[in-house]
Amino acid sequence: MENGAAQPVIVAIDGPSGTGKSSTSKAVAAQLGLSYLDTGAQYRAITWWMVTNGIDIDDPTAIAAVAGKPEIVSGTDPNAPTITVDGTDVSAPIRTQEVTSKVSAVSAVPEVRARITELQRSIAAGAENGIVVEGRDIGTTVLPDADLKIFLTASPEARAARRSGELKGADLHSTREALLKRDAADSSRKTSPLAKADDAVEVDTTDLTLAQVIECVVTLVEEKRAGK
């Protein structure tokens, strides 16, 4: 690199939803001037392209067959992501109840993750400045070899807490037995779980607000990054 330009850093950010993952991932990316990667917003758009199209979501070998099909795209900018399915916007589609209920089905099926990870490693082959990749198996899975890897956790009622926030309407009590659902089956699925790689930074956000999640994630890629 000219200048002595920062080298392009990969950073991986893995953990349960309801960690404040998505707004740290963003904000981080932003301020460091790095491209951003909701991988769940793909497994959500695959999900919805599945419901869409009159998919058996309780047979894997349907979905299997059809995993190939459709064209996702993600756009990285950090500031004003976007995803699209053939060429549709599907920003909000894929954050309604129906499908939230079903990725966790859809994302077990292993041509599924196999079609969704080949997309994430080529984005993050292709990022330029580096990239801030966030979601469930990248440490473990996606990106092995990331510079950073950060995994989020945070106390059950504090996930809840933050998304009956994010779900208008929703009741704390069953926000937290839905995300606890869903931990339990993103954690055992046979392919990929939702785990915590061995060098992986771990970062407990249970009694931090957002502004000093960020902080902490920006220092250990700052400091990543003078060390490289």
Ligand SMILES: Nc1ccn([C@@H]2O[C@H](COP(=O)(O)O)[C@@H](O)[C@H]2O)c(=O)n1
The other form holds:
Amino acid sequence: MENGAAQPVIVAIDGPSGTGKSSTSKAVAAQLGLSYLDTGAQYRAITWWMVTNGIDIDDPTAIAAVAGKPEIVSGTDPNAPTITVDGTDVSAPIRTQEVTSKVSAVSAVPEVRARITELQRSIAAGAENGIVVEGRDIGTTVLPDADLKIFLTASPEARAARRSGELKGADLHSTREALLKRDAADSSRKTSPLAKADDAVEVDTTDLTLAQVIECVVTLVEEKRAGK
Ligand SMILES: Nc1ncnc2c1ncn2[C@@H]1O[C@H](COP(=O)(O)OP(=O)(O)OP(=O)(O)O)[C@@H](O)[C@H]1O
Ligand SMILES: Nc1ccn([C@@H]2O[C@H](COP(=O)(O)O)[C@@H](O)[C@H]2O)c(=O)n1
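Right, the form predicted on its own is done; let's see the coordinates for the form predicted in complex with the named molecule.
Starting with the chain above, the whole complex follows.
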């Protein structure tokens, strides 16, 4: 660019649960002055709305019929991301065990995915300086033309240990089983499953600190911007 300002860059970060997508994406976006979008929070938010409104989670037809009703708004400041449903701050209730155990069933419904995907694309298109978008299908479906695609992985043991630490010493075995169950559901759904895009860079974070993963992704973005 003539004035030396960096070109807007779109970064897609996908991967299974607990691989470090949110922590990495927020830090990379903050460091590079980009917006940040947590797409899992949007699926959690619509799940929270379904639960709160008594919709039967085991009935995809019932979910599809009301998928267009809740208004979901995501704030994209990486230092203070927000999420509201019909004006209510749901950042805490979307992290409950109940929502976590039900989100894969809701996110598998095609009408839900169509609604949320449209929202994600419009947020990415409006991000003036560029954006880091993290989820499960960003590189494959939501933003197939992203400038850089990263697919984070880590062993189930490492991911369970990270989550157990977060949940103040929750049982490792059951945490591992719950992670794998959610990954299996997200990977096997028909519409836009969790998958690595063919042109994504895979980063195995099992033996890396969070700081090392952030540094690795920042370097990849800078190389992409430099045209390497
Ligand atoms: N490389 C790492 N080493 C150690 N801990 C990490 C690393 N990356 C992330 N963590 C920790 O692991 C936990 C899960 O990370 P994070 O929420 O970023 O994962 P995620 O992939 O976004 O998970 P989910 O998809 O379930 O939302 C957090 O407590 C985070 O601090
Ligand atoms: N692009 C995405 C992102 C998330 N999901 C679904 O949401 C669940 C919660 O995601 P977290 O990252 O907050 O753990 C996840 O298990 C998926 O069911 C999705 O389908 N697509």
